[in-house]
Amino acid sequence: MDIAFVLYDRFTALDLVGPYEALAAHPEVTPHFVAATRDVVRCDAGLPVQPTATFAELTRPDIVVVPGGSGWRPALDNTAVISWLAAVHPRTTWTTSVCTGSLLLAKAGILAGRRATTHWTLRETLAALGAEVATERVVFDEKVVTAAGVSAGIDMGLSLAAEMWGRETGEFIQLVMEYDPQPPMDCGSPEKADPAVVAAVRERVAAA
């Protein structure tokens, strides 16, 4: 089973790290890392990745991952990436995303009239693109998996592992992972956050 998880300048790391550990390690999974070219991508906040596929020699994967970032507007008009996620989509058995990966999904066209989730940021960005945009952490629409922010990817990928091969296997992993959330905060949505830090972040996301 090849598992695409495609890379572009500025992703966000968590986007792309949090379901491949979820889904990377089983046995049935052959990873790759996928770009235009081979030339190493950073992520927003200036991680090196090695890219070990590029676009040209993945061309059936099983399972795309995409990732989110600050750099989903330039991704928007990237060609190469829309280009090949709307010509690999007819043939895979899941298409993902996680985060603004999303607007990806939508700009190539694989998410008309089909129910998506993103960043809560930019859910007006992706109704405008034209999808039915939900407002849960992990969305399903038949082959299509869009996970929220950033985070939501964990638990997409762990909601997809249960999917594929069982809710044993998806908790087997999810207790390797010693996926136990209890953050410090409870402030992980717009609805619970102070109204000031949601304006601050509106702004931040805006200026980015």
Given for the second form:
Number of protein chains: 2
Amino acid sequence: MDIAFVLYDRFTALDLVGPYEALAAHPEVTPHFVAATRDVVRCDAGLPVQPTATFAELTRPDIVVVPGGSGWRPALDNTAVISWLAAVHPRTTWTTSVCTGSLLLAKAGILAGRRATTHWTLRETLAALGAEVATERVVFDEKVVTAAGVSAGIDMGLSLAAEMWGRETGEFIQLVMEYDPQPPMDCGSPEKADPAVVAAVRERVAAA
Amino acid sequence: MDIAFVLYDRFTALDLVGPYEALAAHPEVTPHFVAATRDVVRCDAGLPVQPTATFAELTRPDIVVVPGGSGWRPALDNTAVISWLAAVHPRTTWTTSVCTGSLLLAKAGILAGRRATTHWTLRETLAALGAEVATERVVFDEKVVTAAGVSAGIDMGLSLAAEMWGRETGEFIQLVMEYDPQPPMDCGSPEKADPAVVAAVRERVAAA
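Return the structure block for the form predicted together with a further copy of the same chain; the form predicted alone was the one displayed.
The next block holds the full complex; its first chain is the one shown before.
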């Protein structure tokens, strides 16, 4: 099972690593880190990742995982990424995204008429690109699975693991990851956070 | 503020990326990905990371983050890593680890008589290396902060962000990360998981 983790300039590391950690260690899986070229790709907070394949080299992935990131806007105009997504999607088993990665799926025509989600600050942008916006943390619409912002990719990866390999394997992976979260504050969604903090995050995203 | 994220062969990506995502985007922070050489380092499930500095080049980090990983056992005998940890620790503001990263801190003499935690399968190993083992998800002992397995690094990173920069900044970062976890199953700790799954994970770790 070939999983393509899609890299582009200024993607968000945790968007990729959440599902990666849940899926990539399974013995059936070969993970690939795919970009336009083999040059190192930098995450939006600086982590440099070395691609293992180019889009031209990997044309039949079984699963595609598209992370979001601060670089989502230029990525929408990055023909190499968008045309590859459109080309490989018809033959995938699962096409997935985390956070603003769904905007790239939408741009590639994959979310037309589909229920999908994204980072909570960019739901209108996702709707404008033709998706039917859902606000759940993980959204399954047939073989297209989208997760909300950043850390939601962990929940998506574990859901997908349980769906593909059975509940017991999913539980095994979750226990290996010791995923029994204890967030230090209770402010991880706009409904729960202080309105001043919600406004500050919206402002930061709009400025970016 | 220079943060050193320590790389060694077969570290676990999420151990590093959890705290990285919580800390590295702050405007005061310069993240460094530090290894024995500048050669690409592979995570235990295959992700290749490009170091940005060698241990010889970064001698005064303000914060050190040591991830765990399947490669923890050879890392204990890796003099480059262990002696660097021992050398830089006296002048850090915070010395931290996630998962089996605490075993490396212990080997470097940093946890003698200190309360610390690790992945739930390796508490006896941590005790044998001289630490006073705690079972909380995130353990502060003065400037030494240790987190439990893999995903606990997210909770540690956010706790540290709130501690250093104030609660409102911590809330801002948690909301940007949309960290309102909804684990698909309730089995992320040995107390909550099915005993058969607990036994299977212990067996896998012992075999590794």
